[in-house]
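Here's a solo chain for you in structure tokens, the form predicted alone.
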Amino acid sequence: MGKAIPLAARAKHLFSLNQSEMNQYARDGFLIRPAVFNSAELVTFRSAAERAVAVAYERCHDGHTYILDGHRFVDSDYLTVQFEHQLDSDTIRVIEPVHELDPVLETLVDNPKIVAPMCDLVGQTDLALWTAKLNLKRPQEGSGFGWHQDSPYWLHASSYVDLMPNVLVAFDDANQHNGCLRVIRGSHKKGCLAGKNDGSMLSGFFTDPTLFNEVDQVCLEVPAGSLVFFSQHAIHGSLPNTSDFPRRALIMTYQPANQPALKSGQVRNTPLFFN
């Protein structure tokens, strides 16, 4: 009988990116693996997302509320909850970090279908989580988000910004009607770009529109269960959800192992799959 192949080696063989995928990511700044998770898994993920929303609401009761550019935020310790843009709205649109609010989401951070490709993109065999946020685009209400890069948000907090790719786990079908992710193809090659300067409090976090061309945008319409890997330097955004269907997604960012997370300052390493 032949020698058994260790689980870690099998995971790496099954889920790592092939050369064609690596080339596409290097060229475009994003990569899609469609329908990675099945319908039963998606039911579990969606239930976990809604439980996390309920926990976040409870945490908001004792949190610190503040307004930036007319948008309401609540901080509870290192948890940040963003509400929909109307000041009287009680609908949550973003929770960060979210993985600690439900064990299913916590486990998803370590899923080899996600971790193995991210190891390839980071160029490391061992990773830590940088941040995990839940984006909630509720039907007929979920707001859009302007063109931006992630890297300018993080420059002040990490010296590893060039090693922090993102992965979006689509909990629902995503299309142009419910506000799917849009990416400016190839924009990651320009590195970290300057922000707008329109006098608003958050203007610096939105990319100067003279530095890219919207003609190069790609609407990433994907079925539920898909993984969308995209560069931290890729200019991206989304339109509002004008449909009758939700568009929920978990976005996680990884970094080299043993580095602290963005908001908690704690180290959250993934299992050492490949040693």
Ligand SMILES: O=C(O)CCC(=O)C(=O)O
The other form holds:
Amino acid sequence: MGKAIPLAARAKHLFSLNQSEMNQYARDGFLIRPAVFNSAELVTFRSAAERAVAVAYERCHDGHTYILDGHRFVDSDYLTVQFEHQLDSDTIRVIEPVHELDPVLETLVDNPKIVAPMCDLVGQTDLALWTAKLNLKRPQEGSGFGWHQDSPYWLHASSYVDLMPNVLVAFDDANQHNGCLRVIRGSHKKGCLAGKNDGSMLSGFFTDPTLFNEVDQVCLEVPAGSLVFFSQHAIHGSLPNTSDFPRRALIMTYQPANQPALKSGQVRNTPLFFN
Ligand SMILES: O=C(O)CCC(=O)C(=O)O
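Go ahead and give the structure of the form predicted in complex with the named molecule, now that the form predicted alone is out.
Let's see the whole complex now, leading with the same chain.
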């Protein structure tokens, strides 16, 4: 009988990115691992997402409401809840940071199927979470996201912005009709780009359209349970959900270990799987 392989080494062996995946990510700025989670796991993730929504509504009762470019946001301590854009909508669009609102989501942060590839992308053995957003995109209602990079949002808050890849966990099938993620292929190579300047409050966070070409966009249609890794410098966005099906997704961003998280300022390390 051969020697037992320690759990951490097995996880790394099973889930790490291979050279071809690393090359693909370096070339395109994104990488898809399809159907990583099975239907039973997806049932638990979707339930967790809906429980997190219920908690977020509760937290909004004593939160601080403000409007940016006509869109409603509520902050409760360091939690931010964004509402859908239609006038008077009470539908939650985004919750950040969401992992603390439900134990299933909290556990997902540490899942080796996510953490092992993230270690490869960050180039470190130990990671911390930077942020975790739940994007809900409800049927016939979920709004789109304009073309943007994430890195300009974070530049002011961290000096590790070049080491902060994202992973989207698709809780539902995602396609053109329900507003799947779109990425401008190769745009991550340009680093942090200038924003728009149209006079609106948030315009600076949307990428100057003269700096990229929309014909380079790739629609990332993926089955539920897939992981989409994408660079913090990749220009990305999505269209509204015009279908009868939800497009819920958790987007988590990691960084080197022992660095504080974006919104809480607390360090949320992942367990040391890979030492
Ligand atoms: O969920 C999407 O479609 C896009 C989300 C996004 O761009 C973001 O949260 O930064």
